[in-house]
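One chain follows as structure tokens, the form predicted on its own.
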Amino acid sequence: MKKKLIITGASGFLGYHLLRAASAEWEVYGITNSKSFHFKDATAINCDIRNYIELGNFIDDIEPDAIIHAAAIADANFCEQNKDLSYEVNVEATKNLAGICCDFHIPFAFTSSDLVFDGKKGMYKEDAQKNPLSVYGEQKSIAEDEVLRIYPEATVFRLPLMFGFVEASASNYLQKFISQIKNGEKVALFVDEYRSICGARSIAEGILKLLNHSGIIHLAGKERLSRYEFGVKAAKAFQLDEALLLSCSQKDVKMAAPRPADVSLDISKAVSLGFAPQSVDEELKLIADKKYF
């Protein structure tokens, strides 16, 4: 019999890739709230993760062998303007879930963000000092600390900006970019914002591979890229008009949430544990050639 895995945020972008990556070896249960998902190899469960009692009852009934907590309000600008609601989801629900997993001794993985850093240095290691600039980053930082306080054996995966299967979400970074270019729209991309951008399939596979390791682990791509540099790579892979790509600076775009300049991640720890992400070019080509899954 397959072991049982619960994935929260199953209808989200990372959740989609986790469902696809896990279904071969796990009996998968995907928890979703506002959106549904349709995936024949996983059981969908509708539950507001803020409902501690209902969530605990589902976990008690399923008796999972592991839980991956990928649910979050991840729109940094929304979090900046809706602090109370996003705190309930990003912090309080995470604390409750960590407590349930600790009580039942269930392996627990929490997906955090590179935005816990201020971006003044780049290539951050796991033990680097945190100093988030945005409400979202602050909430993820608090949730990290609370998870490891409540359940020291849990795993915290800090993740980068991701791209992946285009049909996974109409709102994902790559899908928006491709749609705009195909519609003949010019796209302005930051030349001074650096991330360790990585394909969501590599990230999902890394999470599943390293589930049994506790503590903080950085999962990201091997390349430090600006958003503009990634845009050029994506345009080449999908044979889009690179002339529609415009370069801009962070200071040129006013947003609710402050943006760090360089939150690239050092992934040497994860690599030493067996994490082997594909390059950005390799994953983009697989997506463009419709060979991603």
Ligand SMILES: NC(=O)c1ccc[n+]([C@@H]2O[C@H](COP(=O)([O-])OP(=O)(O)OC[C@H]3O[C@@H](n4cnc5c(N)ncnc54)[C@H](OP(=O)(O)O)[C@@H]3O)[C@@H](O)[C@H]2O)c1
Second form
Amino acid sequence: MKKKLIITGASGFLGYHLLRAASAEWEVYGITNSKSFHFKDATAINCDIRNYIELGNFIDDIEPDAIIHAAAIADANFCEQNKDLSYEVNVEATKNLAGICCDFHIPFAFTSSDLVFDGKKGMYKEDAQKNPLSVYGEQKSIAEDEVLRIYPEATVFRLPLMFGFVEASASNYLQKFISQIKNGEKVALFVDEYRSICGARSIAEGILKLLNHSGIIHLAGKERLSRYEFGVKAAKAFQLDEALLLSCSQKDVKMAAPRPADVSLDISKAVSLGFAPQSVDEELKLIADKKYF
Ligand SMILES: NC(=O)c1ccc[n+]([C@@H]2O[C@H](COP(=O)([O-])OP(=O)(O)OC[C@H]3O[C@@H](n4cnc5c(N)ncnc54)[C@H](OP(=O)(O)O)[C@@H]3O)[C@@H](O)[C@H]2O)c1
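Output the form predicted in complex with the ligand next; the form predicted on its own has already been displayed.
Now the full complex is given, and it begins with the chain already shown.
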């Protein structure tokens, strides 16, 4: 009999990849809120994770063997302008889930972000000093500390900017990028914003593989790329007109949430534990060839 896994944020971008990566080995229950998902090998449960009684009842009924918490308000600009609402979801609901997993004594994976760093150095290791610039990064940082205080055996996965299957989500920037270029629009991309960009399939597989390890783990791509460099790779993979790619600088664009310059992550700890992400080119090719799942 398969063990039971609950995935919060199952209707989201990472959730899409987690459901598919997990279903072969786990009996999967995916929690959704305003949207749903279409995947027959998982059971959908609709619940606002801020409703602790309803959520607790669902978890009691399922009796999970592990929980992966991928629900969040993950739009940094929205968090900047909606601090209280995003705090309820990103911090308070996360604390509640960590407490439940502690009581059940089951693995708990919290999905955090590279944006807990200020981006002044890059190639951050797990024990590097945190200094978030945005409300979203600050909420993730507080939630990390709270998760490990409440349940020291939990796993905090710090994740990079991800790309993935273009049908996964309307808000996936790869999908938007492709349709803009196909429509002949010019797309300006930062040459001075660096991330360890990684395909969401590799990240989902990494979370499942390292679920039983405690503490903070950086899961990201092997390459440190600017947004512009990633755009060139994506344009090549999807055979798009590279002449429509324009380079721009962070200082040219005013956004609600401040943006760090270089939040690339050192993934040597995860690699030593067996994490083996595909390269950006490999994963883009699989998506372009429709061989992703
Ligand atoms: N995408 C990235 O590049 C990236 C980078 C670093 C870290 N992360 C982290 O990875 C995780 C997944 O991100 P993502 O890109 O998949 O985000 P996403 O596509 O925006 O999905 C967010 C998910 O959270 C759910 N959610 C939000 N509020 C909820 C609530 N009150 N109750 C229940 N569910 C709620 C949403 O449900 P509905 O849609 O049904 O409302 C959705 O399933 C997050 O923790 C994020 O911070 C993402």
